[in-house]
Each structure stands twice: as C-alpha cells, then as structure tokens.
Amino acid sequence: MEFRVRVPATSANLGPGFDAFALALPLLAEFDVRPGRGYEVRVEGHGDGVPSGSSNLVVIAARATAKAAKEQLQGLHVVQRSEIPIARGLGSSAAAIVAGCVAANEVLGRPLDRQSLLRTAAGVEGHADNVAAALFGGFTIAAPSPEGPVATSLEFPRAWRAVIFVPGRQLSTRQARRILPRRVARADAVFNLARTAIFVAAVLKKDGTLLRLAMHDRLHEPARLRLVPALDFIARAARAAGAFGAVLSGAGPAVLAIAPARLAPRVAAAMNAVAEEESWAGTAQVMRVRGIGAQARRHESTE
C-alpha cells in the first residue's frame, strides 16, 4: 500500500479574521507515504532545519491520528517535498500535520472523518485556522466548539486573485505570536467584529467593495508591524495599484492581497518595485485560491 498525499499551503487571518479566516493556495506540500515498522522521514525541497525523526509534524500528527481513531499503527515511511516557503507565514506547519493525520487515517482504513481529522490536527497546530484550510480548501471558517473546533469552506471568487509577496527573510510564529498584547479594547474587538461580517458578506456577494471595507485589522495587526515593517509600504502599494485590500499573511512576514484578475499581475509588480526601494527582499506571485484540500491518492500499480 503505497500512496501519495498533497496538502496545500495556507494563508490565515486575512485581516480581521485571527485564528478564524484562511484561504488555500496553490503552492503544494507532496508526501509519498507506505506502511513500516517505525517510523522514517526523509525531506526534500524546503526542507532546511525540518526534523526527519520522531519530532517531524508528519510523525507527531500521525500518532495523534491514530490515538484519536483508538487504532495501532506501527509506522510510516515518509518522503516530504514541498514548495512552501518555511516560516514565512504561508502555513508549511500546518501542511506536515494533515499530511500525518491524512496519512494515518488512509492506512487506518479512514476511520475518522474530516471534522474528526480537524480536531486532531488543530490540537497538534494549538489553532484551526491554516490547518481547516489545508483540509477543506477555499476560503475557510474555524470556530472553537464544547467538542473541538469545527470548520465550514466556501467557494472564493473565480474573478478575484490572491498575490501573496514572500519576502527572503523568516518569521517564527512563536515570536510573532509573543508580541500579541494580552488584552484588547473594547472598540478593537468591535472593529475586527464588524469588519469579519462585512468580509464573509464580501465573498458570498463577490462584493469588491465591501472586500476593501473589510481587510483591516486591530487585533494582530499593530503589533506584529514592528517585526514586518514592509506590511505598510507594501500593502499601500497594493491598493494604490488596484487591490481591494492586503493583509499580513498569517503571523507573516509574507503579505497578501487579494485583487481583482485583470489587475493582480499590476499589484504584483508594485509590490515587488516598493519592496525592492525598500530593501525587502522577495517576490510576489499571482495565484488563484486552490478549492481544493488534502488529496490522498493511491500509488498505480505497475504490474
């Protein structure tokens, strides 16, 4: 039993939507999986400083896959690939979690279902953002739940295109979750409440409009600016060129703006051309929302 799984990169909170709100994109995590006796990660692509043994996210996802199943499963032997940049915001972490826990359950026989493989992998992650994401595809909502956190996906506008600028330099999510302050006021909550409303009003209308009222955030944002300075000038440059709004990628220092189609490739060359006056560097990419998650299939046989 040989089989391959392919999970794709993530891009969460999209502004006003912390821990709640990620899109799926077309970068791709791949993980060539068999059964084994123990188990065996080799990493290839951006694999720079990610664990091959018992500490890698495949392996930790996959046990907790199976705990959460009641099931024993001796092992895996993985070969991971992927083009997600690490710690840039873009969810490489969350891709090698439902790549184990997807994993897990396709050897298992598939005993649990996708909100099951949710929960576990939002318990690995400690949040359901990137991870429901990485899962369902689209554009995706995660909630806390009594039971653990639940997940629903909709269908992104095909006119509007995600350009996502990732810069040379890496972020730890712990560092720029550590900045976070501890309380927020009152108006803030309420500004990012409004503004999470307005936002899923946005797709569900393919509404530009409301879109540009929407991608603004009180939560995260302010803080996190001292640690990606570039946020500013890059995501004015965004809307100045054309994009309803731009966003820190996840806890960044990626940065995302989602643009109309026939006006993306010109937000992309503004956000590279006042990146590179600013000495930041990176490259931004054109992409379209991949609606599609966590795929596993089996390996043809050549018999």
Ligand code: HSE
Second form
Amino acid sequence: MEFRVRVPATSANLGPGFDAFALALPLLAEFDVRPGRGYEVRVEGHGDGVPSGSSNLVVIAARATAKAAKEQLQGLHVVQRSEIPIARGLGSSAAAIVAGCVAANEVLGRPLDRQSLLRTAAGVEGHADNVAAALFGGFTIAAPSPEGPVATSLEFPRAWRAVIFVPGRQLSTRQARRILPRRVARADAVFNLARTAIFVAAVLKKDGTLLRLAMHDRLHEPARLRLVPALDFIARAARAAGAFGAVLSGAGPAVLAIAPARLAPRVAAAMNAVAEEESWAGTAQVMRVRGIGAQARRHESTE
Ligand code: HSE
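Following the display of the form predicted alone, present the structure of the form predicted together with this ligand.
After this comes the whole thing, all chains and molecules, with the earlier chain placed first.
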C-alpha cells in the first residue's frame, strides 16, 4: 500500500506573531511513501544537501510519530519531490517533518489525531508555527500549553494575496534564532502583543487598515536585519506599492508582503525592481493562501 502525502510551504511569524502565526502557501512538497523494512529516502527536485538516511527529517518525524503512538514501525520508503526552496524561511523543514508524521500515522492506521500530530511535529521542529500551518492550512495560530502546543486555523480573506520575495541566498534558521536577544523590553512585548491581537481582528473582519497597523514587529526583526539588511528596502518598496505590510518570512531571508489582490502584481514588481537595483537577486511571486494543510491519499505504486 502506497500513500502520497502533500504538504504546503508556510510563512511563519507574519511580523508580530513570532513562533505563533503562520500562513500556508500553494508551493507543495510531495512524498510517495510505502511501508518497508528500514528507512530509505530518495530526494528529487529541491534537495541539495537533504540527507537520504536516518538523519532525514521525514524519517526522524516518522519515528517520533510511531513512538508517540506507542506503535512499531518497521520502516518507510520515501520518494520526496518539493517545490519549496530550502533555507529561505518558507517551511521546507516543517513540510518534511509534517510529511513524516502524517505518513507514519497513515501507515499505522491513524492512531493519532491532528493535535497529537502537531505536538509530535513541533517536538521535532522545536517550535510550532510552521508545522501548524503545514498541518491545518490557512492562517494558523499556535500556542504553547503544558501538554504541548495547540493550534487553530482561520480562513484567510480571499481578497488578499501573499507576495513572497525569495532571494537567491540561503539562511539557516539555527543561525537566525541564535542571533535573537534572550530578553525583551516590556515596551516591545506590549507593542507586539497588541499587534498580534489586531492581526487576528484584521483577518476576522477582513480589514486592511487594521492589518496595516498589525504588520510590525519588535521581537525578532530588529536583530535579524543584520542578517537580512535587504528586508528594509524590500519591505519599504512593497508598502509604497500598496501592500498592507511586508515582513520577514519566518526566519528569513524571504520577505512576505500581504496586499489586496488587485495591487499584488504591482507589489511583486516593486519588490523585484528594488532588489535588482540593490543587487539582492531574487524573485517575487503572488500567491493565494492555501486553505488546506497536509493531505494523504492512497496511491498506486508506479515502481
Ligand atoms: N518562528 C520561527 C522563527 C520560524 O522565526 O525562528 C522559523 O522556522
């Protein structure tokens, strides 16, 4: 029996919602999975440097899922193809982790529900924002709890688009987390917590004026500007072209703007133009937020 698991790319933080907010995007990673003896991963597409053995994230997540379900899993054979660029802040690791959790859960007869899969996936990833959007789709809010993270998903306004600028260069999340300050000033915490609440209100009320106020951060972007100085001019260009806001996508270096659909192509063009002027090569793409998260379907093997 073979399964095809499809998992969306994700953009986390969305400005003020550090480690809590994320959006699912229509770039997909696809995994053909069948139970086997031992673990084997073949990587096709965006896969430079992705390990094929036991340190592959699909394998680590599948094992963690079997352990969480207190089940035995003999092994998985995985063929992985992905449209998600690696180490850009678009959740390529989260997609692999969620795929491993969902695949193992299918093979084991679905012993775990989605919140348990979230806990397992977040345990492997280290934070819950990307894996929540990869599992649930839409706009997700993840929160820590004594039993592990919980998450909920809201529908994202249909008239809004994500405009994602993906630069040519990579940045490791580990490096982009190491640079963060250990303590934050109370004024900065208040600045962000008010904006996360306003962000949720903006989404529920489909109110762009509120979103414009919400898409600012003082907890992680100031430190990360040292690693991604281009954020400053790309975000300014996006706002000037009509975006509600523009922020670092996850840990970066990709930049996410949110714009009304009719202005989104202009926003993408403005991001591309300024990036070229400043010799920060990359490409902006207009995307609809993907309402659905990871899916597993039975699949006829072609091998
Ligand atoms: N919330 C995470 C961060 C997302 O900003 O470090 C990156 O995986």
